[in-house]
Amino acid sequence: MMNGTTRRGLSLAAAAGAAAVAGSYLVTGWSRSFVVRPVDQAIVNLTPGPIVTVVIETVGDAGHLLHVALAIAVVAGLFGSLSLIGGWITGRTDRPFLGVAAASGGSWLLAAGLTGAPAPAVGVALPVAAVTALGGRPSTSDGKQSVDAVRRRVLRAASGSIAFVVAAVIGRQAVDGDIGSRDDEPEPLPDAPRSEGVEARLGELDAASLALDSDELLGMVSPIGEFYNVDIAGFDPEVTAAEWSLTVTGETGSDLTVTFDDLIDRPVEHRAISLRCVGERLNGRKLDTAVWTGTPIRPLIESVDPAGDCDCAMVRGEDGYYVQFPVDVLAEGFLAWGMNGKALPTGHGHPVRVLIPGHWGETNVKWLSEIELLNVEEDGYWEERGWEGTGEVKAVAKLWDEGITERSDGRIELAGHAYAGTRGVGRVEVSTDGGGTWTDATLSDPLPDADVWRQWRHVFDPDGTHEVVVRAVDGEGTRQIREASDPSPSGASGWVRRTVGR
C-alpha cells in the first residue's frame, strides 16, 4: 500500500501533469506544436495491427478518442515526473528555487524536443513550475513540517491545478471560436480553376436524383460538413497552398517538384467520385459523394519516365500515411484541390489529396506530399496492420434510418444510396419478405463518372412487420456479396436486412 508521502507525491506529479498539458493547449489549441501530438502520433504508429483492427471493429470512430487519451496521460506523467524531480531536489537541498528550476527547465527542454517549437514550450514550463512552485517544502527553523502543512500545499496545488485547467480549455476555446467565425466558411477555389464546370457538375447530379418522400436523406453530393472523414491520428496536418510541394522520385529518369501554383495552372477537372471506407460496417455511414476539382495524375508520371522492376508507387502524405499502388492503378488517379466549389478543407487533405476511382477510401491519401516509384514491392500503412484496403471497392446498397418514411397514403418508402466502384451500379433489389422474392427498385439516372453511387426507391404496401432485405447488382451483373463478414481485413460484406413496418 502507498503511505501518505507516496501518494502526496503523485497527486502533486498529476496535478503539475495536468497543468503541462493544459498550459500547452492554452499556447497552441490543437495544431502541430501541442505538446500531446507527436506522443499521439507515436502511439498510433506502434500500436500493433491487432489491436487497432479490434478497436476499429469495437468502437469505431471513438478509437481516435481512445488514443488521443492514451497520449495526454502519457505527456501529464511525462511532465509530472520532472514536477517530482523538481520536489525531490528541493526536499535535498532545502532550496526551492532549485527545485522548481530544474522542473521548469526540463519541462521547457522536453516540450520544446517533442514539438520542435521552443517558443510555445513556455506554456509547458510556466505551469508546471507554479505547481512545483505551491507543492514544494519552504524552509523552516527546525527543518521539519507539520502533515497538515504538507496536506495543505498538496491541495492548494493541486486546486490551482484544476483552476488552470478549467480556465486554459475554456481560454482556447474562446479563441479558437473567434477564429472558427471566420476560419470554419469554407474558402473559395484558387483563382486559376474557375467554378463554373463545379456549378455545371452539381446540376447534372441533382438532376439525376430521385423524388423522395423523405426530407432527411441525403441527395446525390454530401454536403462538406456531412462527408466521412477518417484519419490515422486526431491531428490534422497543416499546410498551406504557399508551402506545399509534391515531390515524384525513386525510380524515375528524372525528378520532379510541383508546387501548388504549378498544379493549379495544369489542366482542371470537376469528377464527382465516390468514397466508402474499408473500416465501415455493412450498413456504416462511411460512405459518401462530392465534386472533387483537381488535375489528372498520369502526365504527372508520365514526365518523369517512370521505371522500377515491380511497376509500383509508394504515396505519402504529411500526417506519415502511405500507400503503395501498381503505377497503372496510380495514373488513373487524380490529385483534388478543390470540393463542391470550395477549396479543399483540412481535414480533407488541404491543400492536395489523391483519389485513386473505384478503390477504398483509405487509398486516397490527403495532404499530398510524395510520389516514389519503386524497384521492389512494399506493404502499405493499412498492409504492415493487417488489412488488404487497397483492392478495389465492394458493392453495397445501404438502407439508413431516413431512408425509411411511411407516407400519408399509408404505405411504406424505402430509400437509399448503392455504390459499386468504377463498375458501376446496374440494379437494386428490394425483398420486403426476408430474401424470399425480389423487386427491382427505382434508380437514380446513371451520371457520366462511374465511380459514383445511385440513389434507390421502393414503395411496397406493409402488412404488419416485414424483413427488409437490399442488394446491389454491379455495371457488370455481379451481385453483392451475400456472406456476412467484418470489415477486416478486406471490407465488410453482406446484405443489408432491417425490420420495417407495424
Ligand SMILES: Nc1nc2c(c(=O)[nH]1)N[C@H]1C(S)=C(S)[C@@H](COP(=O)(O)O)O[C@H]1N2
Given for the second form:
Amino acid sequence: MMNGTTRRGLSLAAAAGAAAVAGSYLVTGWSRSFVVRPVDQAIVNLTPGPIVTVVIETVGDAGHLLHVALAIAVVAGLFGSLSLIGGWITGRTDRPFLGVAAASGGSWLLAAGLTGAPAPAVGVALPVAAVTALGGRPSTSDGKQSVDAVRRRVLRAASGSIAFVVAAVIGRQAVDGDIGSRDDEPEPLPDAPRSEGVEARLGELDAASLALDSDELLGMVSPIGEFYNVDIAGFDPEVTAAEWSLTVTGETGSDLTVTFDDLIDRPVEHRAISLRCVGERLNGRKLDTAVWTGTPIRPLIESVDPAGDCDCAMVRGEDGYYVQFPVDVLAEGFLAWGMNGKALPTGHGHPVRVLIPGHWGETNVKWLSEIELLNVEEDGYWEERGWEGTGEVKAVAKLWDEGITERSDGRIELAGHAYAGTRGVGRVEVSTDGGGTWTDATLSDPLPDADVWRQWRHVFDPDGTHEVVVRAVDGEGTRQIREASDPSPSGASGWVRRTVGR
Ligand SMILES: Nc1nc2c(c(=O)[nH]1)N[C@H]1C(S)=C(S)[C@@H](COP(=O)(O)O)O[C@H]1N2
Ligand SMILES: [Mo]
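Please move on to the form predicted in complex with this ligand, as the form predicted alone is already shown.
Every component of the complex follows; first up is the chain already shown.
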C-alpha cells in the first residue's frame, strides 16, 4: 500500500505534469513546438515493427491515439518528476523559492531541449512553477505543519491544475478547432496563371462520373478534407515553400538542389492519380483520388546522371520517413505542389510530395526533402518493419456502406470504386448470389490518366437477402486475386463480399 506521503507526492507530480502538457499546448497548439511531439516521434521510431503491424491491423487509425497518449503520459511524467524534485528541495532547504526555481528552471531547459524552441518552453515552466509553489510546504515557525494543511495544499494544487488543463484545452481549441486538426483553409495554388488547366481537369473527372442514386458515395475526386491520411508521426512537418528545397545526392554524376521557385517553373501538369495504402483492409477506406498539380521527375533524375549499382533510390521526407525503390519507377513519378486546385495541404505533404503511378501509397513521399541514389538496396521505413509495400498495387473493387441504396422503386443500387493501378480497370463483375453467377457492372467513363480509379454501379431486384460479391478485372484482363490475405505484408487480397437486402 502507498502511504499518504507517497500518494500526495504522486498527485502533485501528476498535477504538475498535466499542467506542463496543457501549458505547452496552450502556447503552441498541435504544432512542431508542442512538447509532446519529439517524444511522440521517439516512440514512433522506437516501436518495433511487429507491434506497429498488430496495432495497424487491430485498431487502425486509433493507433495514433495510442502513441500520442503514451507520449503525453511520458512527458507528464518527466515534468511531474521535476516538480517533485522541486518539492523535495523546498522541504530540505525550507526555501520554497529554491524548489520552485529548480522545478521551473529544469522544466524550461528540458522543454527547450526537447523542442528546440526556447520561447514556447516558458509555457511549460510557468505551470510547473505554479503547481510546485501551490503544493510545496510553507515554512512554519516550528518547521512542522499538520497533515491537514499539507492535504489542503495538495488539493489546491491538483484542482488548480485541473482547472488550468480544462481552460488551456478549451482556449486553444477555440483558436484552432479540434485537437490534432491540421489544415485550416487550403491555400490557393502558387503561380495561379500557369495552373489554369486544373479546373478543366476537375470538371473532366466530374463529367466522367456515374449518376448514382446514392448521394453520399464519393465521386471521382475525393475532396481534400475526406482524402485519407497515413503518417508515421502524430505531427506534420511545417515547411514553407520559401524554406523548401530538394536535394538529389548519392551516386550521381553531379548533385542537384532544387528550390520551390525552380520547381514550379518547370513544365506543369495536372494528373488524376489514385492512392491506396498497403495497410488498408480489403474493403477499407485508404483509397482516394485527387487531381494533382506538379511536374514530372524524369528530367530531374536524368540531369544528375544516376550512377548507382542497384539502380535504386532512397526518397526521404522532412518527418524522418524514407522509402527505397527502383530509379526507373521514380522517374515515372511526379512532384506535386497542388491538390484539387489548391496548394498541397500540410497533411498531404506541403509544399511538395512525390506521386508514383501504380505503386502502393507508401512510395508517395510527403514533405519531400531528398532523393539519394544508392549503390546497394536498403530497407525503407515500412520495409524495416516487415511490410512489402513498394511494388505495384493490387486491384480492388470496393463496396462501402453508402454505396448500397434501396431505391424508391424497390430495387437495390450497388455502387463503388475500383482501382487497378496503371493497368487500369477494364471491368467490374458483380454477383448477387454469393459468386454463382456474375454480371458486368456499369463503369464511369475511362479517363486519359493512367493511374486513376473508376466508379462502378449495378442495380438489381432484391428477393430476400443476397450475398453480394464484387471483383475488378484490370485493363490487361487479369482478375482481382481471389485468395484472401491480410494487409500485411503486401496488401489485402480477396473479393469484397457483403450481405444485402432483407
Ligand atoms: N513523409 C511521409 N510520406 C509518406 C508517409 C509518411 O508517413 N511520411 N506515409 C506514406 C503512406 S504509408 C501512404 S499510404 C501515403 C498516404 O498519403 P496521404 O496521407 O496524402 O493520403 O503517404 C506516404 N508518404
Ligand atoms: Mo500506406
